[in-house]
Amino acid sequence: MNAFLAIVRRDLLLAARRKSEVFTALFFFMIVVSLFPLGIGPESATLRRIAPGVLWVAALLAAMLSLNRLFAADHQDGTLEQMSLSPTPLALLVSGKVLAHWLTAGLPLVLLAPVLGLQFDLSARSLGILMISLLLGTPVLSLIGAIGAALTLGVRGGGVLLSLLVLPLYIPALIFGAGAVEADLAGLGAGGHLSLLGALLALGMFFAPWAATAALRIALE
């Protein structure tokens, strides 16, 4: 547990070093979700049925940013060897920098949505249920863009590569985390797209470290 907290607090320290990074994805979420009302116009009634799916895609194109520079870093250094080598289990490793990568690029999403959610003319209600949305839905993301971050380290071209497998795999939380706030607008409850919401990120937290794990010793060999 020492060397999966030293993981996630090296790697917030670097993320703190390249501040553009991290403000890159906000910058980037928060002009795709404003150009929307500017486009369609000041129909609430448009806004608020459209609002759910904006904001998802938006949230969803901006994590995946910084996605390819999860493992790269470490693999051209050398850090990652190391961390193949070293006797703490390297699922656990992955799994500090998973953390690391949602407390970058996630977490500041999650919070910074309500806000943008303001220009869809959206409750207080259906906010608080896009902010449960984005918290169970957006560690999905970093977990399953792990994977395909290894799956695509040292290859060339990876970038596209990387958007080609991580995409794909993105729609089912992009479509109940969405689902639960138009079911919300919809007055018919969101507890069952959000409990799937959860089951999803169950299974990420036990699957995904490991399969990134195996992906990256393929890359190491």
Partner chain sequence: MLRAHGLACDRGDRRLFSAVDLSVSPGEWLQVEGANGAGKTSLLRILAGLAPVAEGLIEWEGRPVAEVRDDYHARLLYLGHAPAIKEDLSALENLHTTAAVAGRPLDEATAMAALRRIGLKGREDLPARVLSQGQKRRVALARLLCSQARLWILDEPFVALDVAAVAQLCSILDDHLSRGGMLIFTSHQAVQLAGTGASLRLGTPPAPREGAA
Given for the second form:
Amino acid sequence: MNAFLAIVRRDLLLAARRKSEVFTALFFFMIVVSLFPLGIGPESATLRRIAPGVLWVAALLAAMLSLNRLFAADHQDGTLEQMSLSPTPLALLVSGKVLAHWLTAGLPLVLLAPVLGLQFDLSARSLGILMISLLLGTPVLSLIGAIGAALTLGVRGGGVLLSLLVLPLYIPALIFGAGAVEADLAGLGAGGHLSLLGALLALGMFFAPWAATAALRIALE
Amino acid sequence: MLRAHGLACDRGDRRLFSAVDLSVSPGEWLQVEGANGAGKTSLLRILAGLAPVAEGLIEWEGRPVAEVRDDYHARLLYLGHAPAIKEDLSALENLHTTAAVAGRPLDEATAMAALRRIGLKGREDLPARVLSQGQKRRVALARLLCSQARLWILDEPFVALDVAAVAQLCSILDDHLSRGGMLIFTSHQAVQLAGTGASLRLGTPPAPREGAA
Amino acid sequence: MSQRLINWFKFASPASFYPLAGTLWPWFAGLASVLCAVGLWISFFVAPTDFQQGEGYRIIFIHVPASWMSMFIYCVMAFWAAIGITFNTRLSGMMSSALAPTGALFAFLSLWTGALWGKPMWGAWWVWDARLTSELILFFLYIGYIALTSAIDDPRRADKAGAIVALVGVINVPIIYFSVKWWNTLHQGASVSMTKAPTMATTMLWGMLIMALAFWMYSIAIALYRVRAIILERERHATWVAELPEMQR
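Alternative state: the form predicted in complex with its partner chain, after the form predicted on its own:
Below is the entire complex, every chain and molecule, led by the chain shown above.
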């Protein structure tokens, strides 16, 4: 457990020393979201309808931006070797890295989303649902993303390949996440969507660290 | 003790080495030599359990490593080519993190003492980014001073070190050996260490060598 | 039992599988062409014209078996991936990578014929129908697998990484299918489904089954053929390859 906390602490410390990376992803999120009204037109009825999808797709892309670096630096400087020699199971250390990734790449999006939602004339209630759906969904993105990042470690053209591998797997999270807000807008109640999103998160927390660990071991050989 | 029989290693289609036998007992050291590309690093990685064994068997205290992996790793300190130093963390933070990951958290005093002894006094809180190549190596080597591992596997520990640091590292290694530790390392230079030592030349059969002490 | 196990593992070695695949694939290829001819004959000349959909419906004789095969082949790939990870057999990874292009081909065929069918039926080349959308995502999964395995130079590493992708994918396929279906009902998209043909005449069913069987045989034949090429490429330094009769010429 000590090693797990040390990994989380170290990654957060590194992110704090390199704040620009966190802010780049946040600004990317803001810009992408702001582009849609410009492309589609300012009618608030239309905007309200597309808001959940736009916000979710933009959050998904922004969370993917930093995936490339999730393991790459550790692989290069030998930290990954030390992690795999640790008496603590590698899967647990990988979970620590995923948690740190979510805290630096996912959580800021959750906090920023309601502000951007205001641009789309969403009600306070819908903004709340949006936040909850992102709160449940962004960890799934980090977890699945970790598998992709581990698989593309040290592979030619890893960045593009990573998105090719990971984006199709993101679809369920996108559907349930955006669906929750849409269902709420349609007056259907978002409970079902959110529970399914929670189920995805539970499944991801269980499987993803193992799959990512297996992929890392391949990269280490 | 660590023993290996008939180790072989493949890199792509090519066989780097085969039929490598070695054994290291408490207080003994083994220097792995060979030309560039002979497979020195690969051999160390195989011994550390980082790379799969293509052929052969590695035994730790008489039992196959595959069976006692956790116990083996708890007693092993491996320092690879890449020193696992984060540029944005200070020397002290780097040392704390690596120690915690290795399952042996350090207290502040031990960590500071280790950094001082390795010659980084006054630089403990500087980010590793501003340290020189040799100083970065020293941060990595500070781990040796805080380690209770029985077996040290060091890949090119003398690289990028100045004369004083080489002498210091030798004395650290001597201390380790005199405590009954085991040491396997690669180096291109001849090294004088205490205890019994042998050298293993990859590509040719191992030749025994007398200890300096 | 143990006797049978040993026999099975004998063929897990590329050296003994290579000649076996060599004898088998022409038979499967022959079967595939015969079945394909029969299936196409039934579907074009024997099966009656559909009173609702006219002649255009005949494309389902290609479309439906192709969709079946694309999903089935992904499962087979995942099966080989699991075998490869559990038993660390070299052949499993080769089988997976031999199957992937065929699976992707069928997924593409299914999408293409779906579009061709959709134009006269729905008046649009593409409809966000749950099945079509899932098929599209399956196609993406195939492309991801092929892209990853071909980007890694070391074949053993590529096999292992591919195996993880295939397994992660196969866990996700039902989740994706379910989520897309859920999404589809929420948005009340197209309600027409291709496989929900109003009344399926027996001859239609026969045509479809025979075509499915033909595709099946084709997949086996082409996978065996391709795995032979992969074995030769990877084992080109092995002595048994140098001793092959086709190498003596």
